[in-house]
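The form predicted on its own is given below as one chain in structure tokens.
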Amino acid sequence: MENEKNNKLLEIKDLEVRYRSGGRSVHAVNGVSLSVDRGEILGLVGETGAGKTTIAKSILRILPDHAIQSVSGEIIFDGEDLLKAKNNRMTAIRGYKISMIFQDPMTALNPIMPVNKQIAEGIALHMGVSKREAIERANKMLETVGISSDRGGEYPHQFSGGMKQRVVIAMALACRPDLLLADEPTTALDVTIQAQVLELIANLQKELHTAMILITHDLGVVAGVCDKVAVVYAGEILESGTKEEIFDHPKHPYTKGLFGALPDLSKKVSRLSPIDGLPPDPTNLPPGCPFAPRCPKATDECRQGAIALEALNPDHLCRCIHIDE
């Protein structure tokens, strides 16, 4: 019991975040509830919009404060509440502790900026090395991602869209960190960029034993890289389980509908099959399951009450009472 405790690095309970918007009040994330052991990789699924990036922002408590009304709930970090945590201490854990990839690496990067000098602002914050060490150490770090150290006195605009991604990551590493938070890191580049930067994030994770959230609304991706999935949909955790478990045996009819819409090469099919309809307003969602209004099992009985999340097995959480049909 204890291993298993000093094996959790993120636990997060109860995680309820609302923001302002024109005098309404806008339900981003509703009780969520989930965990990442020590170098495991957990992806979070689902549509735009379902909360995903507010998750990690969260995390990292980098919300917006003139649009924030509310966060509740806790964020235990190496067993410590960040949302408890002083400004000064978060300063601390953010690059260092924790890090993230942003989704855009075109505006993640100071276009009047070397980029080995944005990557070693980082590291001579948290290492406590001169600033000549930090630029050796950022060097290093764009070597260690395919890029020539010699290109290190370049600007951001002189890189291809795949090289900018690959110095968001190398930044984003560059201090070892414990946990590191992707959003949706390929969405920008072609295909086959997508693939290089998604094994060299795979390959970098597992030389530093680095856990990871990884934020996509590609199944693909998730197949190929996590160990864990959390199905989000507004704001709320519908499913999660190992990938296996997930990908197996899909239970609720959201993540049912999420593979139902993948295309399938050894099936001869005129069209895909769509989930209908469109996720609910956040700031007036429905009673009872927020996915009902789309759900083809759904009943009186789904649109009355919250819906706990139940655990079919130790490795596959639910949230639906119709399940068993």
Second form
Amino acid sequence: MENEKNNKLLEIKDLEVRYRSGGRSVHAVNGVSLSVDRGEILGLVGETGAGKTTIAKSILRILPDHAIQSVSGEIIFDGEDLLKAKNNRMTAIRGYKISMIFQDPMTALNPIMPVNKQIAEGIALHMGVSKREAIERANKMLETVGISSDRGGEYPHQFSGGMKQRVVIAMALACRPDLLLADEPTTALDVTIQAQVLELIANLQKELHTAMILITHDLGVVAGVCDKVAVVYAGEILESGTKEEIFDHPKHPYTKGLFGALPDLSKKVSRLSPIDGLPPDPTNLPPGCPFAPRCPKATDECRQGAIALEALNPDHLCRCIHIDE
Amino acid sequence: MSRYVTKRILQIIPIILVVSVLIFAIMSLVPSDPITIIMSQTSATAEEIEAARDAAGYNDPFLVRLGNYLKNLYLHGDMGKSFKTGSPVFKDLMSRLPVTFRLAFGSILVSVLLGIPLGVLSAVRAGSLSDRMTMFFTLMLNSMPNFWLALMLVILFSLKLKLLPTNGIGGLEHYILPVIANSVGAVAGIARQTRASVLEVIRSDFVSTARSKGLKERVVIWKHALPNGLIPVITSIGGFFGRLLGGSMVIEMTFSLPGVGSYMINGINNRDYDCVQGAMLWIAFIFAVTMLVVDLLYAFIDPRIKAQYAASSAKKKAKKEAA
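We have the form predicted on its own; now please give the form predicted together with its partner chain.
Following is the full complex, with the preceding chain placed first.
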């Protein structure tokens, strides 16, 4: 039991994030709770705008100040509530204990600074080494992600998209963080490069025993890499559990819908079945289940009160009142 | 890169050539001339004046006069001499440059050292009260005519408080008011430009990346955001500086500083062709040089622009070899 407690690296409780937009409040994240153990990979799956990136950015507390209305809940990382941490405590954690890989490598690097210098910045800051030593380590890090260290002094525009993402990965892993937040790390890349980059991340993650939250809307990626999966919809987790549970026994109509929208080569299906309708407007969420307006099973009960996340078994949680049917 | 620099330096030659022709043409359109102005104050008759104009060559056809001017300027390096004082224009300009330089460097130093931090602070606190106050005052200062400000400063600091001299040259204290009057507009302009460019950059992904590395906000802003927003700021600083180096006519006149600007104004008042042409040539030359330096600074700041410069000259080279 004691061991299990120490094993828990990150625990988010009731995270709520509201943005301000043109005088209206946008309910981006609504009571999300999740946890990640050391060395574990959690996949956050959901459509664009479901609040996945907001969850990741609130862990690092790098949400844009000017747009934020409120952030509440708890984000316990290694026994410390990050939402209550002082700013300089956060700068000590960012890049050292927790680091992030951004979605678009084209814009994630500073265009006017050599790549090894960008990697070295974090190393010099957190590892307390000299600038020269930091540059040497940065070059080694580049080798680790498959870029010749000779190219360390080059600028981002001299690299291809896949190479840039490798640089971003090198930067994120340079200080061997305990937790890596990977925000759709392969979305902006060519399909052939996607597999390489994903494999690189997964290998380094194992090697460094880093826990990871992998944000994606690609179920194939989740199947290949993750240990656990959480399905996010309109800022809420609708279903979560181990990868096997979610993939083999999806319970929530939304999760089922997601799988239905994927082509399955083993069956002969003439048409994919997409989910009808659009995600709800985050400035005006429906009172009950956020998925009710699109759900084939929805009843009046679904549209009334909030629906609790219930445990079907220790490895599977689902937020739906119609699972037994 | 060195090919690019050489090319840009050579480009200054035709610019100066065209400018000298244009200035000469414009000056010929100005009614009256130095001889008429001087002799009409004496008891000379119209015939005598006309004879003197003939002798000075003012009645020659335009193209002949232009040819003579260009020949003297480019073949003999002679900018002519002041009709009024008889001293060579080149020597006059050289003796007046130090004053103009001191004023220009002082003003640009003050403008940059105040304008950039003000703009950055405003951008970081965009929308706050301090930001709105800064923007309000910079707009006001930017729209304030500098001669009026100069007069107000003189009234306050020289006449009322008797702290600083009203005009003339001498020690450092003679430059304080002119530098302030000259910088206020530039501080405001640079601050507004800096704010706008930093605001544009500050929402970029790479700024989030820099934050996610754990860098302090100060480092994120000054090392990552500002340098990326610097190009338009450098452009506006270059514009201010080029104009200042050409002589701040209004301020030099207001404070009776013997710089290039006041030299030109005096020349215009006296229809002293050679003086005006000489001063205008200097303005064109120094502006072209400043803009060249600005372009080179772009390459220094942004490796992508540097690559572009290098690529454009490499392409030409390849074309030449192929031909």
